[in-house]
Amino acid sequence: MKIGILSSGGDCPGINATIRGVGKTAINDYGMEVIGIQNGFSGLLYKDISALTESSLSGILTMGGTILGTAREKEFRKILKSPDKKDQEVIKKSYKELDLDCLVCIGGNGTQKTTWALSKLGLNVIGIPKTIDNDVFGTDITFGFSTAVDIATEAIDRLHSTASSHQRVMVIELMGHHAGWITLYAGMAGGADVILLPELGYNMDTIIEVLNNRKKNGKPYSIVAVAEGIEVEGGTDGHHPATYFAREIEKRTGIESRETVLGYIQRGGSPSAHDRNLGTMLGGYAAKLIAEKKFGRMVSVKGQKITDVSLEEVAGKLRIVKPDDPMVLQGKRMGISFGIK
């Protein structure tokens, strides 16, 4: 068999783990031959392909980014939308000349909506959940987001010691359009007194109120943890809504804070031991369901267990994060505030 390889979307650590463990796995244990195609779909449109080999695939594993180059398919998706069919017709008939078996698409919620209408399409292929954000539905998590927590944890420890001395809020912005789980995970893990989250909102006076309780008591300083996509009363004229935070606090309660935007820094360098290794059982497994012929689903993570959903079920949803969700319950349980009563 032979099978294409492509990463689209944002950048994120563990991306060259996963192609290697699709890649290695393919060649060494199933005889394959395969294909790294350039720069996500539209090096499908365009053949730009390059032969990926147990030589070539040799060092990727600790390297961030994609080898593969990848890119946000806005084109390549009003292709697939066009209500002429010989538009589509130019997508099949690439796939057809590559002489591909399979195409795996390593990429988020997006990617994995894409992977679904080439399958509908009639070509055979296999999705592989990629983000940061841990917002691919069907799956419990997905690989980046352990190193985007790590990096996020990180930054919130360095943060204490700026706000204890000298006796400032400290409002620290994540990743997160619409899922808060890095701002979840990495503020719980990093000791945050307050986390606000897209999913939850929140209400001023609240954290004003946590915030001058914390004074009172003796705590004159505070980190406040929140996720980028968090929908701000009055919009944020063009600032972050760290921005926001920090001087509504400041102006509130008087005490001197700060915003800080990591942005970036979350998705890049190395990726984590426990990403590095997702990446290869997942690309393992698609493999698996390559050389088995089971097309058309996406690799997931149930549980403590590698196994596969449809893309049917998965496409165009979000997986996000419940007031119910036991870390949020385990943080009200002591005291950490979420900005709402």
Contents of the next structure:
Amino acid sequence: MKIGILSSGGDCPGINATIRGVGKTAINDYGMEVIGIQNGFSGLLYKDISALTESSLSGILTMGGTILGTAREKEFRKILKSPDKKDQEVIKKSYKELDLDCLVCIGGNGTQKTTWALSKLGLNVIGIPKTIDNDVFGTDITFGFSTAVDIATEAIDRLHSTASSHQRVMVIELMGHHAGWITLYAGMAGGADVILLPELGYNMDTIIEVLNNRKKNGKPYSIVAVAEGIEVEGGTDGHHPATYFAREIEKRTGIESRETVLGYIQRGGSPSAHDRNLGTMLGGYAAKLIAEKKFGRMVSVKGQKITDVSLEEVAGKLRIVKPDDPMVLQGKRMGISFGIK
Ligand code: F6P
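The structure above corresponds to the form predicted alone; please give the structure of the form predicted together with 6-O-phosphono-beta-D-fructofuranose (F6P) next.
Shown next: the complete complex, the earlier chain at its head.
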């Protein structure tokens, strides 16, 4: 069999480990031919490819980013949505001309939706979920998340000493798009005092009361972890949510406050051991699905098990933090504030 691998959407640590996992398993265990498709789905359209071999797949396990490049795919999605069926024939033609038996698409929610659309066009496809946001529906975890949480936790750890020295409130904004997973996990691991998630919303009076009470009880400094996706009442006037909260907190508590927006540092660099192994295992499982000709599936993690789900079931959905998530409940039991009553 001949298979193609592409990565699409925002990059994250562990994509190369996954490409290697798919590629080396396909070559060694199944005798398949493997090609890499450059820069996401547009590489499929323009047949921008390179051979992936034992040697080209060596030395990439520890590398951040993706050796195949990635893109946000606006143009490709437009073609897929076009009412002119001729446009979609171009995609099918490219796939045929590349002589592929299957296309492996590594990406987040948007990518899985696109992969399902390709499946509906009649292409043999397999999706592998990736994102630091951990918000892909149909899997308990995505690779990239653990590394991002480690980085975000280290950042919060470092804020503690400066917050304490200056008796300030430090607000740190973490990534996650519409989901609060990174903020929840890093906030808990870093010992944040207030954790603000898009899924739970917030009440400013509650936050102020919590911070004032901490000061009254001999804790003059506080750490507030806020997810970038939180909806701020009345908008943020072009500022980051962290800036809004720091200003509002300082104004209403009188405690000096500062913001940190961690940004793309969460997405860059070498994957954690957990993400390397997760990518490797998911990649190997994808190769097995292809060998068994089980197409139209997304590789997924359920509990301790690697399994697969139908792309149809996953497409267009989001996995977000539920108010009764065990981590949220445990935080509440310990007196950590989620900014709500
Ligand atoms: O999905 C990963 C992510 O880093 C989100 O956390 C963030 O909202 C978004 O991508 C940023 O997107 P872009 O790479 O297009 O700036």
